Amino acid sequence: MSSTQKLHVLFACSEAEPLAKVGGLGDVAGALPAEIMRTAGEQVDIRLIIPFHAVIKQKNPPVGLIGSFPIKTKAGQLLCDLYVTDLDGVITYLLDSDGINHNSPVYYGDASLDGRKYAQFSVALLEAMRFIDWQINILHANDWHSALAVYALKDLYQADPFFIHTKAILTVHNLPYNGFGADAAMTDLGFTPCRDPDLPDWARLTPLPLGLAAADRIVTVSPGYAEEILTPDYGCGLDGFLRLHQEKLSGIVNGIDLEKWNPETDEYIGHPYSIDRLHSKQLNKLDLQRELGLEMNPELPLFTVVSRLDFQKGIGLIFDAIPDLAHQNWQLVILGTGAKELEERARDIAAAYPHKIISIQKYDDVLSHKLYASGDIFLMPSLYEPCGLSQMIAMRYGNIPVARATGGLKNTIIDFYASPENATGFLFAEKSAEGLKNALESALNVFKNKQIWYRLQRNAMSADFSWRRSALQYLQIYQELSQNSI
């Protein structure tokens, strides 16, 4: 393409905050396209497309109907409606049809229903671009929900002149979720099984593996996770395929919203503070201790957990490790809901140590801000973590993470024992309660030395977790792909 011509990029995702957000994927789609647009200036015209979920309709944002167009199925044509709105300056398309939405949740949690919804979405988003006559240079898909659009370019649209020069990136946020169960919906839309001999047989009609096979570039949400998925422990049966094609695999760490998560301007905390006013952080701790009925003592180290109570998050390791530290002085506040077994264990351990541990089982955005601002030591012992956002937020607030050395955690946290002068937290390698306990003991020992602890806090609060850093890396990939297109 001409060096003076704007690059057309379509960013396809299942959710985007604030329109629809279930997890971290919504944070990414709500922030990254806008940051790419700001960073690229006149070089890139990036647009976002997501389903017109029922939750978006309930919010009733200002939208305009562009029109209707059909997609082909074995039963005939399915009519889709295309709407447009604005999300932080980014042109955002909303796709609607009986199959894509029909007043459905963002995710049913049923493999066949979700398979039908997102298989149709993947085809419809390409047809929508033909409908508005906007030729895309790069399709940027995310996870299995739009991975089939990547495969469709090589399968359904292989000889279609409208898409002949379209390159595709697939960002993998969480490899275990591969869209298994979408095969019936795919067959109905005319997809054929992938004939790539490098793919395992089970993957030949499964959305995420098909997207991986067809993508020109594969990006995970951290370099660490890109390395881990090449191994049997983390590769979900696709590690062999990925090793054969690792030349197109790389990792880019996500960012966080630096305006929302800013201890200097956070409206949810009583005492704003900065690197130069860290003494005010202790006032937030006193407020939280008072609010939760804990002993009011700013010298007591406060552990905090803000997380889904999920086995993947290593929450069980916390419950196994903490009793071995009961003889020491500390407090622990856990905020989150999730697996019933872990919720029960959280209640039990809080009952066993009523003056040390508080478990709050609900979603509370305001309280999460208070915990980040009040805590001294943030626990994140994930068994695996493709990127992780909580550790970056905690560091922004001078809440020092103790985390497992996995995925994005080892890319965003500088371990104290690896580099004491530059450290921003504590990492441990073992998937064990013993590993977590040892790391917590190390953090507690360092906490006693205020000079070293303040250095840790200042290092953590100075780290760059802006979306601009991520945007620049994605822009480089866009430009590389555009230079390789005719």
The other form holds:
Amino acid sequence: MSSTQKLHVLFACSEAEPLAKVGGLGDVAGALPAEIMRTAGEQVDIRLIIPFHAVIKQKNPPVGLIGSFPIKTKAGQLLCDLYVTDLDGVITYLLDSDGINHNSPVYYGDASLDGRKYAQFSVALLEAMRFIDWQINILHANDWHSALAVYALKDLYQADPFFIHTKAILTVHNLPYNGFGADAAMTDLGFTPCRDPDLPDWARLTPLPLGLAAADRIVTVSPGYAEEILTPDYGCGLDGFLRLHQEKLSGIVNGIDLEKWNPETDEYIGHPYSIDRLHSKQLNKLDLQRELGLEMNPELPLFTVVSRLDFQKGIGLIFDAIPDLAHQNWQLVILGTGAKELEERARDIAAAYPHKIISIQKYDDVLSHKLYASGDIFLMPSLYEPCGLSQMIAMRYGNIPVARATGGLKNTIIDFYASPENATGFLFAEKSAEGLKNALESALNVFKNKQIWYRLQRNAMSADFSWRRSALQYLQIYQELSQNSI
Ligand code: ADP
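I have the form predicted alone already, so could you send the form predicted together with adenosine-5'-diphosphate (ADP)?
Every component of the complex follows; first up is the chain already shown.
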């Protein structure tokens, strides 16, 4: 590639906000490619590709049909339709076919149906680039749903001149999701089991490990998580493989949408505020206390949780720790739904402390803004956390996190005891209710000292959680890979 040619990057993902969002992956694909495009200017042409999910069709965004092309299967061929739209200035391709989409949900929640959908998506997205004759320098895949596109470059297209210069990055957002159940679909598409002796046997027809094996670079969504997955505790059976290939592994922390999450301009809160107008934050707390029927007292420390009620999030530790603090004055509001057992425990504990604890079991974006804005202390005792967005949002609202020192939480929160002057929150290491209880007690004590608490809030609210930081680091990797490929 000459120096005047733009680097072609295809960013492949299963979801992208606002077209389709199920979780944090949608946030990333909705924001990162656009930020990379703005940051890189003329150097990079980055485009996005996602399946044309039913939920996108229902929204009826302006799309243009580019055309139809086939992909080969054992039974013959599968016809795919390629559409194009725009997402925040990024050319975005939508892939459709009976197999990929079939008016399906983003995820079926069924291993073999999802396996088939995303195995076909992974092959079709490469064929789509051939169809439009757009040669890619970098394929940037995300999680197991597009990991097979990375493996396809080595297994199906190794000798194909069209992909001869294509390098691949695989970003891992959540290692335990391997894409089990795709083997039948893979065989049908002509994939062969990977013979890499470094992989465990169970991984030879499993999308995520195959992507890891084939990728030129592996990125996790925080340096902390990149270290942790090298250990048996966090490595999901792939730690041995990852230790052998550490040289291609690194971590880049995600960003948050600084316009959506801005206490100065937030339309969902009654009293916008900034570092210099923190008294308005207390008015938001009074509003929330009134709305939820809690005692209206701005001096009471308000604990908040905005989370999926999932075991990964360490929600059980909260229910175990909180009764030991019941003698102290505080309030707790938990917003989240998820595992039945945890929902039940949330209901039980709210019933046991009706004047202190409220559990709201729904997904409510507006209410989440109110909780971030009115809370004093944000609980996030995750057992593991590849990156985590909620703690960054909370800090932006001066809602000080008490979190487990794991993964991205370790990289985004500066612990009070490690660096009191620069601190933005409280971290604890133990995976136990005792650890959380001690950290909460520390936070409650420091909360009493208005001056020190203000310093924590000021530090937290001025931390840089922009996507630009992540974009610059990804660009660096794109440049390194492209130099090696030419
Ligand atoms: P994960 O992606 O593992 O669920 P993150 O911390 O990365 O966790 O992102 C969680 C996102 O989902 C945050 O934006 C948070 O505000 C939002 N969220 C979680 N639960 C709820 C809920 N019940 N209502 C509204 N927003 C929620």
